[in-house]
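Just the one chain here, the form predicted alone, laid out as structure tokens.
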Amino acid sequence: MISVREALNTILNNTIPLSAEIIPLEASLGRVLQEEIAADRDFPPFDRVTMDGIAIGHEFFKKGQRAFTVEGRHMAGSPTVSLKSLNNCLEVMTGATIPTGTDTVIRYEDVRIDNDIATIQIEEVNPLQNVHRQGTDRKASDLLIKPGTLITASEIGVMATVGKSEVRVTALPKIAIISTGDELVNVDQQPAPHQIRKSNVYTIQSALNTYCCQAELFHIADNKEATVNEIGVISETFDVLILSGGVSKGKADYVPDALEELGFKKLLHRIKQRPGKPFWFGSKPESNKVVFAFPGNPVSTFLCYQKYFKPWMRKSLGLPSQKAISARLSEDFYFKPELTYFLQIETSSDPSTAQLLAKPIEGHGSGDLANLLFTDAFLELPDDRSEFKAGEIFPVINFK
């Protein structure tokens, strides 16, 4: 067996390469981006008007001036317009260009109009007050986005704003989520008393969906020639091969051997954890393949795809890695094995310290499921010892 860190270490140096694809903008959410992303022209590009009201010379005002005859009015979406008289005003709305001729707007709030005599019922008014200047954002052909950028809808109202119409992103892996096991049965069906429903390819296809991925489901029977045979055609077709159960030293668990059969390498199996110690992890280095072979309970399944898998798709798509969080234990706890233990808690923050409390959730064993849905993250205790006090602090993997 091999430690927790020296696992993660492996997987993250068995990344594989991927292309670049150029998609519509609106299908561009949660994807990665890959091309610099510039002004085309001064943010904002033209002096605007940021408040409804009346604009105005200063320099009149600051003569005195405090009643001045409206010309017109000036709407957002139309051309500039120029002031017939210096010493007039006009009515202007938010996000129409400044006229010609004034540089202060007064808002509607703090002026009185009657018969078109605009009268200022303030006595401290500032040049280019509520006027957006042209460029005071960003220039034309300065670097708005950088590639390698992680696209939510704030990037895609910038790009929109420039016209991208189309973006440059990372190409995603195709991805196969395959169950084993004769036990399992499609969620629609009503089991056999001896017999269960999937569960671990819906939980890890919806979760691949922070991604953008789309994974197809495979099952495969507990049968040696099968497991070789199917996987080997699935293989043909995908980059990334998720499999769920058969990996451990069961008579049944065929998928390590036929995996190397059909020439993938194995990196490692069996590690220093618990939950998920028989997972196997292996490539195919020649064709950019890579398998997630993934212990068939469900707790099992779920820990090691948020703790290796989600780090490996992160650095395989040229994310930054997630910024590591830590908690402080609120009770004491105890675990024997010399493994690390990636113990089930409920998060909560200390009002006094804003320390996050990890409060231990313990199930009963890696098949409770249900136990996820009352605990948000794993807390990572290390394999060196075997009692945990409360108040120390350990490394977090957040999963809600």
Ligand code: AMP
Second form
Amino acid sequence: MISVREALNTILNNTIPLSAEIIPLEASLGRVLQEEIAADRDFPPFDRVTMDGIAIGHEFFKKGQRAFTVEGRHMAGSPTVSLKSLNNCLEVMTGATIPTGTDTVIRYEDVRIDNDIATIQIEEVNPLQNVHRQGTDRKASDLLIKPGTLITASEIGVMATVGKSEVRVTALPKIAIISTGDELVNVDQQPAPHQIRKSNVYTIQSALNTYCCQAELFHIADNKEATVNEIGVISETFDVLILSGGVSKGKADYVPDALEELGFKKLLHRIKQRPGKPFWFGSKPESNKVVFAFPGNPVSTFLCYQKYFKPWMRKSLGLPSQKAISARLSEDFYFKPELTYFLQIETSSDPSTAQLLAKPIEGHGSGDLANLLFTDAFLELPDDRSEFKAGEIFPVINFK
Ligand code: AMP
Ligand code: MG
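Condition change, the form predicted alone to the form predicted together with this ligand:
In what comes next, the whole complex appears, and the chain from above leads the way.
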């Protein structure tokens, strides 16, 4: 058996190359950018009024002038205008250009306007106030967004501003999610007393939405020949196979042998961890295909997805690895076997230290999927000891 660290290294050394594709901006949320986004103009592109009010030349205020004749109104979206007489003012609206001859905006709240005379009501007015100067945020041709950035709402806003109606992003791998097991029925079926409904495939399928991946679902019965044949057919059209079940030592666990028969190279099988010990991972490097074969117990599948699949997926897509977070155990915890234990926890913020606190909510083992409802993370407890003290800090895998 290999350690959790070795397993993760092996998996991260076997990412698959993904091409790029060009998609509409509106469809790019959650995708990974594969081009540089530069400013096409200065940010802002002109000296921009930031408050509704009047625009004046500050030198007249400085000389003591408080009443300014209003020459007219200058609205957002109108080409720049000029003051006719420099000691007058113009009413200006947020988003308009600052009129030529003016350099300062006093908001309506600080002005009284009667019969086209605006009288300033305050004594402190600074030059350039309420003016967002051209190019103060970014200059034309500045690099704004680097390749390898996850596109969120803020990237979309910036890309829209620079006129990117289409963007180049990492293409998504084709993913098949395959359940195995004769005891499983579909979500819309009534299970017999000896059966259960499938859950893992739906959990994984929905988790993959984070990456905008729409995986297809398959099911294979506990039969060696069917396992070989069906995985063989599925692997012809998909880049990534995520299997659940059939990788342990049971007499109906055909998945590892079937995969090897089909020419997949076993890169790891069994990790010194709980849950998820029987996890099998392999690849066909010549055709850039990988297989994650998770043990069927729902918490095992879920943990393996979070701990191994997610970092693999991020790296394949060209994203940096996720920020490491850790939490402080809230109470003593004991775990005897020499395995890395992924303890289910509920995290909260410790009000006195502002640190993350980990409250163990252990549940009843890897079949207890309902326990995941009351937890939001796993705490990774190392395999070299069995006692873990309140106050000690360990890595966290956050899933909510
Ligand atoms: P296995 O890894 O095939 O030995 O399965 C271990 C346990 O996980 C068994 O109790 C299975 O019924 C259960 N299991 C396997 N696949 C799924 C699935 N897709 N959804 C829910 N439970 C499953
Ligand atoms: Mg099974």
